[in-house]
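Below you'll find only one chain, the form predicted on its own, shown as structure tokens.
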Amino acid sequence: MTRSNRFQVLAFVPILTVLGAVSASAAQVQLEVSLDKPTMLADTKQSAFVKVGLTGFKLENKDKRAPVNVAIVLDKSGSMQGEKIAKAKDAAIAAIERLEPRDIVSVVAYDSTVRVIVPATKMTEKKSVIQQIHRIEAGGSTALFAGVSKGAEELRKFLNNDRVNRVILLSDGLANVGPQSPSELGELGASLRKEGISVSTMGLGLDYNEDLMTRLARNSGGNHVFIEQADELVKIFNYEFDDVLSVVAQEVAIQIRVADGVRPIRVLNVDAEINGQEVIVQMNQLYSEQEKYVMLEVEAPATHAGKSREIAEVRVTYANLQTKTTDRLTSSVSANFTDSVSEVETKLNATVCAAAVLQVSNAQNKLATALRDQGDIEGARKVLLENSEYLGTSAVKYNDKLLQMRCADNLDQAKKLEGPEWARSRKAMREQQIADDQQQAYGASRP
């Protein structure tokens, strides 16, 4: 059997190599490599999307989850006085109640200065930690950069690849003490990611800088959520801890080797390094039973009908937090070629097509935001309306609920580009964009 015949159409054959002794029944991440067009039109140069999907294995019970090392960083500037700081403390306490003695927590509060409320400690004295949180009071300016940096400093006391290391940042205002630009906070996020630390950001109300918060989260591999009302905080903190407590893999490295004759064009909405035929993508973490994927657009050369062509080979390595091993997966995907247009249509992979539409439309949503920022309201509206139509048509064609939801989102956003509604709409758009970039499990009204 030839190599090209072994990996035809949507068939994928993941091969697992585990470094270290582990039982054959041990849980493993699932790798699936697939094409939107597994059958392509013959004798025509054309583009296609390769989807590289990674799905975290199921945690059979909570005792098998990885221990966590979490720094909760709370904005306690003057704007947080009253209900906001009260609800923030309630949310932090509710989250801490879910932790076990093997977990580590630290609590940092900041205004114009930064104070470590609870130094990094194992959760053997939970009552004492909660008492310290109750004593936090609001007042002062917003030293956001310093707050995140101090949270990371606390994490480093127990930093370990076998733990889930995360900063959870809550802020309701603009950073106005120390570094305060999106690029500076983005650089901080990228540097923390290299250490194995992710930062999830929660923006409360309408006065925080969503560009700064999303950049910090995206560059570090964390989540971002826009919280309009303080009474949502407990629910959102619980969603975040659902993720933190379900991480099954870290240090995920994806290497896509595009076949000779096939040209890599771009990776949609994910930072990637393209060198010739090789594409490299890094992911920080994978969650139990959640899929994270990379969408690579390629150009396939004209190929005669009846032939098969390999499109790409994928290699993945990751740290398995349950088995404490480094696992390796490989898979390949090929396409068949036909003279029949109808055969191409009937063999489309609806799941991959829908994911590609989501990412293409997400890029257009970002374009609309940029146009509105430049003052081109009509240009932004035109992009959003066209995007809504594209999403709606695709939602019907591929029977996809998320595309239908995004169709309605874009239509609604087109109506809120002016006046007092714009501030809220912009934050919701940024939240939606990062949620779709990273296939975030909560926020942005995901189904």
The other form holds:
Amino acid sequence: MTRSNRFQVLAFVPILTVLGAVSASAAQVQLEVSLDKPTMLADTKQSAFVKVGLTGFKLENKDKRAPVNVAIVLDKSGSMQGEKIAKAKDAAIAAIERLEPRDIVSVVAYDSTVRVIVPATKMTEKKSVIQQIHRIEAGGSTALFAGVSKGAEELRKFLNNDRVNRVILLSDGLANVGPQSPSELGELGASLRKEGISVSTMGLGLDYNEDLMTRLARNSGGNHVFIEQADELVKIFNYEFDDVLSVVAQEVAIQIRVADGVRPIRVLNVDAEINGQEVIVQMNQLYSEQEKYVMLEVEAPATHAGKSREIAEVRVTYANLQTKTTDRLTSSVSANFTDSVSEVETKLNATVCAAAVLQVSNAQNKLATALRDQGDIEGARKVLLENSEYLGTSAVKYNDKLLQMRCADNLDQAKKLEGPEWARSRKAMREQQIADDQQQAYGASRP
Amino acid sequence: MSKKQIVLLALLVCVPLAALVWLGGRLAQDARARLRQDLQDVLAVQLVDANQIVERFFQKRERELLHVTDLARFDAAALRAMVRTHPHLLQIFVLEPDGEVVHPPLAGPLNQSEREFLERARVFLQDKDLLRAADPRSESAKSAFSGDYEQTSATTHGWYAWYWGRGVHLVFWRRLSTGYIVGAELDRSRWIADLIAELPQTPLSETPASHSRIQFVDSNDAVVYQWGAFEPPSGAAPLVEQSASAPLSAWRFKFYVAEGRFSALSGRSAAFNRIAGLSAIGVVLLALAAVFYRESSHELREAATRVNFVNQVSHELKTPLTNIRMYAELLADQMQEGETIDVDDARRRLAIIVGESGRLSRLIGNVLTFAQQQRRQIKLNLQPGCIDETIRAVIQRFQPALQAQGVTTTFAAGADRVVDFDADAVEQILVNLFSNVEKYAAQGQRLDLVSRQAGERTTILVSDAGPGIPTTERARIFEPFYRISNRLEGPAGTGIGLSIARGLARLHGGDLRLLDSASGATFEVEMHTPSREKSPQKGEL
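Could you output the structure for the form predicted together with its partner chain, given that the previous block was the form predicted on its own?
Below, the chain from earlier opens the complete complex, with every other chain and molecule after it.
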């Protein structure tokens, strides 16, 4: 803690005493349920977006952060030889240097087979851990599935919901030993999430399978990043650890009860379980001062002007890593109905609208990828160009920088659907898609 | 040695050797097969260990799932919550005793994963395949379809394996007392991942496992997981294979071992002993062949030497005979033609005839002595006398021939005591040495003789100033028939002179040696010569 920080804390002491109740609730995740159109047009069936936003509370003090339980799983296959493995080791070591004695780390390296280089160890043994990492040498095939399996097993030795449990997977190639399809890795990711383990995946270079890496990360609630140059590894590992070290809540269960008469259509950005009127979403982690949201599209029934209708009620439970309690939050959102089109326009919630646009365009971006995969280059281009235009208009309308950036991204992607540029562009698209899906804090495509 | 003999000898050695090698190879092969079998047994144990991990894993899952599927109510929300939180569950379903689906609720609402489940599980739900498997009265309930273990006659639970997409998918079913069947579809990726987590890893340090590789392969022979640092070459056959236990009976473990490691494991000493034994026999055979070859070539060489000897002797005899005949014929011619015979001339011719006859008889004497020596029949005839006198007599005899070649003879006499010795033997020794000087060392133009006596021993030194004897030949000049040069056109010789001389010297209780000298050659004759005065004689008694 710096001297100025300490001064600030002292200065705020009287205020904190007065606002005792407030400060207790400050260590709570903020739940905000809002509509893109808080006021809707009357007497017509219409779709609307419900944004369920969760913002992690501020981690007041670095010492108060939750201890972490991290498994670093490194690809040491033949293709990693040379600079890549050297940089990967540097990055892992630099990241480990940031950990404290209460943290736990394990290091797993895989090629054709798996070696547990450092079994789950308290960070009191930092030096020997670093020594072991130095010894890793590259060579062999890519048993990615087995690497993740063993990494997860190391986490399980100290699996605890007071800790941030994360596998950090680095790979530069196609998995070619053991299960290797995106769906199998995705399934594994989903299963690990149920245990509170998330897997952040780092794709290095242009030869890894981005579908596999994004599915694994997305289904487990981890980050994904496309790293074109090994030089960036140290920086990215640091970003990832920034994230891991700022987790304030986990095991987040969101239950959205859509009001009778209102129909849930789809959840745009995350995998949700929709059982009739009930929508259930599981999130692994919330970070200090970061918002994660669920974008739910609903269909509201025709309602007379002047009336108000409840759209959804939301219940959230999560493990608070600061207080070590399971906290519950509830909130609901209602819409007003009016005959005036202009009133609907003026009452629009620009933030929610921008987020909805981002998610809709993201879904379109995924569609473009799928079309391109089927060989329909023209179709993909058309979708991307329309998307870019949609984003551009919306960016102006809602004055949103991220939309502005995505407008340019989509336009750029429309030009890179063919030739040697496609491989790189596809990886960037996948990275962008998952980053937008889960509001990832870092990554090459963030503003 | 003739080619034929060499070929025969080679065959004699090679055939048994080849037979031995073949036999050794067969033995080694047999031993290797036996060893391979032993090794396979040892490795099979390791695979059994690995398979036990699989068995224990599914037993553990089974206990868990027995708990999970022990349901009193089939509340959709509760079942969904279970699926949501249980890491191993992909889906839970409930069937009525007659196979109708209770959960997921077909009447809806269904979520997406439930819809997907009903789609993929149609095979065993609509066709009632699982129901038949779970029917306690059915045969298939006891078949390998469901788990073999923990099955009693009244089967209430088990595994059902069905194939779609990427391979085997596992369902654990349980028949409740009410007749309802609760099924749990396992997350395939997850149980694979958990099995991998339980199975060994590749060790960090060098261990026996560093030289082997165990693969866990699925029903399509694709590697699911593997450990051990050894990378088997593509297409290599595993040393041992073993099927995994139910419900994964279509999966197998394969054990690969580095070939080098395999032979290293194979008890190096046994192989070494066998090889050592074989090589010992081989060496003995080769040694016998070498001895045989040497013996036979030695005999051949000896025969050749004898032939050479006969040639030399004939040549030797021919020269004096020719001279004798020529001079005798000249004399006879002169007498027949009645010419006046020049007495001096005749005397000279007669002297030549006498000299040449002497040479002939010496030669023949030499050959006879040699023959006697070979048969060990020589006996000395010891008579009292003075050795110096014998020496002088021989010098006298050789004087004309030596003088003719310009050789000056000196004699430092020092053996004038009366001793017992064989004058003929001494004479023969000296004649042989002198004639060597005459034949080979005349160019040195010197012959120096020294004689001395000390106690009962008499020594005579014979030195010349000729070309000497090359160091390499020194050892062999005393061998019979050996001549430094065997050419007929050189000085005539039989090659037995020095051999005879040495034999006689040794018979006389001494030896004949070639002494080191700066130039020329110096021979030392040493003899045992007991003094007359000191040893009383029989005759005088």
